[in-house]
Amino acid sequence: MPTAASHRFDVALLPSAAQPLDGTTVVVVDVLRATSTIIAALFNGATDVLPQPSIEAARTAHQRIGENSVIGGERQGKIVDGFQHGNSPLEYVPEAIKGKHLILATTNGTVAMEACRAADRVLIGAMVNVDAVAEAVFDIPRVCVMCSGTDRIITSEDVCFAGLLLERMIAKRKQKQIPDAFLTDAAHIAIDHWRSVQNAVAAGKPLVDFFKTARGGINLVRIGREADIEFAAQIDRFNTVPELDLNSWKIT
């Protein structure tokens, strides 16, 4: 039976704030929009997703793989010139992605994944699959939620996900009579933030409204992508948990 002392749950409010990740399962989140997009693309039949740290790396990968790949990505929220798609989960419908490799380069999410190379495992999380992620990690000894942020600034929606995920993990441990894990200060901050938002949602303010007024949401509203925010604010739409293979650097 694990003890509280042997289990530790952490949150990196930004990739730059992450502690050493050896022996850790990391859950990468970029609610608006990379991880929501990855989850949707795989659900709709993508063979895999190849996250790229730069536009140039994405173009090189697309040239190497050829016509059986789709290249997508954004800078400042907008589709990159010459790319087939942007970073909207609504773009990767089955007709566009089924049976194809998605090569994806985004400003925040795919860059955050680069900070996870020393981790034991890297899972992909968002509001749309939060309970499935909680089920996958609640009894793992060391878990870190890696928030991507927006332009290297902490974002409310990623911290909301971290807090909700931790709350679900704690509840599942209690159900299984597993001792409480040690929570870092950042983990407590995330839980407190989520609970304050949750209280407002219970009082009648939709979660999507919070996301629209967060830094990333403001950017998306400005470029007319409110539908992406509405998609990303759905809780538990999917029951799948994509994983980044640290050797092949593919998400399946």
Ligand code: MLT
The other form holds:
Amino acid sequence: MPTAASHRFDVALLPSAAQPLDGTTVVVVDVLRATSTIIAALFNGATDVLPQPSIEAARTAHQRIGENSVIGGERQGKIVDGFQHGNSPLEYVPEAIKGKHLILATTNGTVAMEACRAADRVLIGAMVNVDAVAEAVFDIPRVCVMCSGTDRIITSEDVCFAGLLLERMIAKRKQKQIPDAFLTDAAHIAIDHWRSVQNAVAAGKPLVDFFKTARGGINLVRIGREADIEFAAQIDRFNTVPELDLNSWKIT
Ligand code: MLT
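Now that you have shown the form predicted alone, what about the form predicted together with D-malate?
Every component of the complex follows; first up is the chain already shown.
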């Protein structure tokens, strides 16, 4: 069994704050909405998701792959001109996506994945699959939760996910009598943030209300996408953990 000294859990509160990622399993998160959308699209039958760093890159990939692909993404939360879909998890129902490749370009989430190229493995997390992710990573020696943020600014919903994921990982280690991992300062900050939100939730304030007033949520409320926030605030709706293949750059 690995020893505590070799285990280290970290959080990058923004992609730009990440420490070198070699030897590390990264869990990339953009609760509102990219990673929630990716998890939903794959659950509903997408063959794979190809995350794109830009609108132009997405258009090129769509031309290359052709009609068996769907091009989706957003700018300022809204569908991009000429794209078939936006970035709502509710759009990617089986009728829209089953058996198709999803080429996805979002402002923050798919760009954050670019910052993970040096990692060992990259998993896709969100509130909707948090326990499945915790189960997949709790005994891995080096884990970093990469928060996408919104427009290069830290956003509460991603930090909530990081704190909840770490809490679950810590609980699973205790259950299996694995020694405690070392937690970085950012990991402690994420856990503290999640606990303060969780206390308010226990006192009656719904989690979705926190997300509506977080940086990513404010924009979605402004454009009438509250339903997406409701979707993304569901804890453990899915039991799947998508993974980004670092060679093919496809999420399955
Ligand atoms: C992003 O990747 O920037 C977000 O998912 C934005 C959005 O809510 O569509």
